[in-house]
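A single chain comes next, written as C-alpha cells; it is the form predicted alone.
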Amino acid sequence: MAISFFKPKAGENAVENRPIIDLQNVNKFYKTAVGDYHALKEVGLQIEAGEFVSIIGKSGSGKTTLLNMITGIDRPSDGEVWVNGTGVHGLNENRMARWRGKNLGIVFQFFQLLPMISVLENIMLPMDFCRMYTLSERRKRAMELLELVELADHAHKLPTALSGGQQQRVAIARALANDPPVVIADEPTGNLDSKTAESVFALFNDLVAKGKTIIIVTHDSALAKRTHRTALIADGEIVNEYVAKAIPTLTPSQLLQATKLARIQSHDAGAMILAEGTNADTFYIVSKGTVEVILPRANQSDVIAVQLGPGKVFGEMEFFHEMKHRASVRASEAGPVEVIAIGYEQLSELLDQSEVTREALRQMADRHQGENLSWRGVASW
C-alpha cells in the first residue's frame, strides 16, 4: 500500500521537549442563570507523541469540555493548551480552523459525513479546505486511505449506502486526510455492534503503531483499559491515573478525593525511601520509575525481593500489620522515582467509604505478608 504517514512536526510557537498534548492549569467557566458553572478545574494533562489514551467519565463530568479545549472548539477561561507545539489558547478564529485541519483528525460518534457527495469526495474535503496536495494527489491519497480502511470498492457510493461500521471507517479515513499527528475520536464505537467496534479499535491500534497519537473519549471502561493510558475525569477534575490504577474499586468521586489527599514525593536514583523497622504511617503508589523492596542478608549484600513499577503499591502491609516497616524500599539505580503518598489517617477515611476496597487491600496485605516471610527464608539461606 502506498499510503504513508509522517512523524509529528513541531508547530508554530514550538517548545522543545513539550508533550504533543499539554494542558496546564486549565479552567473553564460557563455563565448560567444561577451563576458561573466551573466545568474544568485546574486541569493538567500531558500526552506524549505515539500514545493511545482514553478519556472516561460520567455524563456531565467534563469530557466534552476537555475535548473542546484540545481541539480549539472552545477556549479555556484561563490556563494554557498546547497541541503539537502550538499554543491553541492563543490562536484567533481565522488561524484556528486551518491549524485544526492540518494538526487534528476528528472522528465523531455520528460520523458527520456529507450525504450528498461520494465517500471519496468526503475524504478529499479536508485536503481541499487546507489546500494540501495537488488535485491529482488528493484523489490518489483518498483512494489509498480507503484501501487502508478496506473500503476502496465503495469509493463512489454515497455514505447512506454504507453500514454504520463502514461509515465510521470512512470517517477515520477522512480524519487522516491531511496526515495530522493527532487523531481524536468522540465515542467512536458508541453506535456500533461489538464485532464492528472491535475492527475500529484494531484500526486505531494500527495507526498508533504507525506513529499517530490517538485520543478516544468513551463511556466503555473495558475499551478504555485496552489503551496505553486512561484519564478519568470527575466533576471537572482529572483523577491521578496511578491512583485509579492502584485502587480501582473506589468510585470516581472517591478517586478524586484520594487524588486531592495525595502528596507527590520525588527520590533520586538509589535513594532510600523507607527503612525496615521504622514506624509506618504512609501508603505509597509508584507513579514514575521503579522501586526495589530489599531485605538484608548477614555478611552479604542486600537481596532485592521485588521491583515495583508505576501503579504498584507499598505500605499497605504495614497498615494492616503492626504499623512497622517490614522491609526497606529504595529507588532503583536505573533512574529517579516519583511516588504518591497518602497518610494512613487519610487512607482509613477512604476505606471507611468503600468496604470492598478495604477488603481488597487487606487481602493484598496478607498476601504480601506471606511473600515477605518467604523472601526472608530465601535471603537467610
The other form holds:
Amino acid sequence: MAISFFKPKAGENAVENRPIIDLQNVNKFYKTAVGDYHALKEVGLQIEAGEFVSIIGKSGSGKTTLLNMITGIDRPSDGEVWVNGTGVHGLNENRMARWRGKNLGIVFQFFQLLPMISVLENIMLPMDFCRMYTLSERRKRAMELLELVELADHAHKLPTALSGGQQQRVAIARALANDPPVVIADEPTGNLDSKTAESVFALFNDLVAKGKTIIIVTHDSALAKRTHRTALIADGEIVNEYVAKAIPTLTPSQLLQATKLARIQSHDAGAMILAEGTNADTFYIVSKGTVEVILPRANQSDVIAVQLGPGKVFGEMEFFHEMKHRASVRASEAGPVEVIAIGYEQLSELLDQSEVTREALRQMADRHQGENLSWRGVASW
Ligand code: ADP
Ligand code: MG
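Could the form predicted in complex with adenosine-5'-diphosphate be shown next, to go alongside the form predicted alone?
Now the complete complex, all chains and molecules, led by this one.
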C-alpha cells in the first residue's frame, strides 16, 4: 500500500504532556423554549494518541453533543477542550474550519458525500479546501486512499452509484484526506447491515494500527467491546469507566449513581491501602496501576497472593461475610495506584436496586473467600 501517513513521534503532540484529546469540566447548555437544557455536565475525558475509543449511551444522552465539542462543530458553555495541543474552545470561526480540516477526520452516519461530483473529487475536496499537497499530489493521494478502502475501481462514479457500505468507506477515505491524527465517527455503522458494518470496523482497526486515534459513537455494544476503551455517557454525564468495567450488571443510570458515590484515592508505590485484621467498611475498584493482596506472616516475609489491575475489585468478600479484612492490600512497587472507594452503606443502596448485581458480587465474594481459605490451608495458618 503506497499511502503514507504521518507517524506521530513520541511526545510530539504532547503539549505539556496533554493527552491528544483532553476535555476538562465541560458543560453544555442548549437554549430551549422552556429554558436551558443541560446536555453535558462537568464532562472530563482524556484519550491518548493511538487509542481506539467507543462512546456509548442511550439516544439523547449527549453523545453527538460530546463529539461536537471535540470537532468544534459546537462550543462548550464552559470548560476546556484540547485536541492535539490546540484549545478548541478558544478558536474563532475563521481559524476553526482550517484547523479542523488539518487535525480531524469526521465520518457521519449518513455519509454526506456531495452527490454531483465523483467519488475521487469528493476525496480531493478537503485537500483543496485546506490547500494541502499540490494539485497533482491531491489526485494521486485520493487514488491511494481509494485503494486503501478497496474502492479504486469506483473512483470516477458518482457516490449514489455505490452501496451504503461503499459510500461509508469513501467517507472514511475523505476523512483521511489531509492525514489528520484523529478520526471522529458518529454512528458510522448505524445505517449499515452487520456484514458491511464489520468491514467498516475492520478499516478503523487498520487505521488504529497505522497510528491514528479513533473515536466512534456506536449503538452496537458488541462493536464497542472490540475497541480499546468504552466511555459510557448517561444523561449528559460520563460514567467512570472502571466502575462500568467492574460492575457491568448495573444499568447506565445506576452506574452514574455509583460514579457519583465513588471517592478516588491515590496511593504511592508500595503504600499500604488496608491492613489485615482491621474492620472492613469499603468496597474498592482499582482504577490505575496494580494492587497486591498480601498475606502477612509472622516473622517472615509477606506472600503476594494475587495482583489486581484496573477494573478489578476488592473488599466485596468482607461486605458479604461481615468480616475483618482477611488479607492486606498495598500498592505495587511498580508505580502509584488509584482506587475508587465506595462505602458499604452506599454499596448496599446500589445492590438494593439491582438483584443481578448483588448475585454477581456475592458469587465473586464466595469464590474469593474459598481462595482465601485455601491459601491459608495450604500455608497451614
Ligand atoms: P445523542 O447523540 O446521545 O442521541 P445528543 O447529543 O444529540 O444525544 O442530544 C442530547 C440532548 O440534547 C437531547 O436531549 C437533545 O434533544 C438535546 N439537544 C441536542 N441538540 C440540541 C439543540 N441544538 N437544541 C436543544 N436541545 C438539543
Ligand atoms: Mg447522536
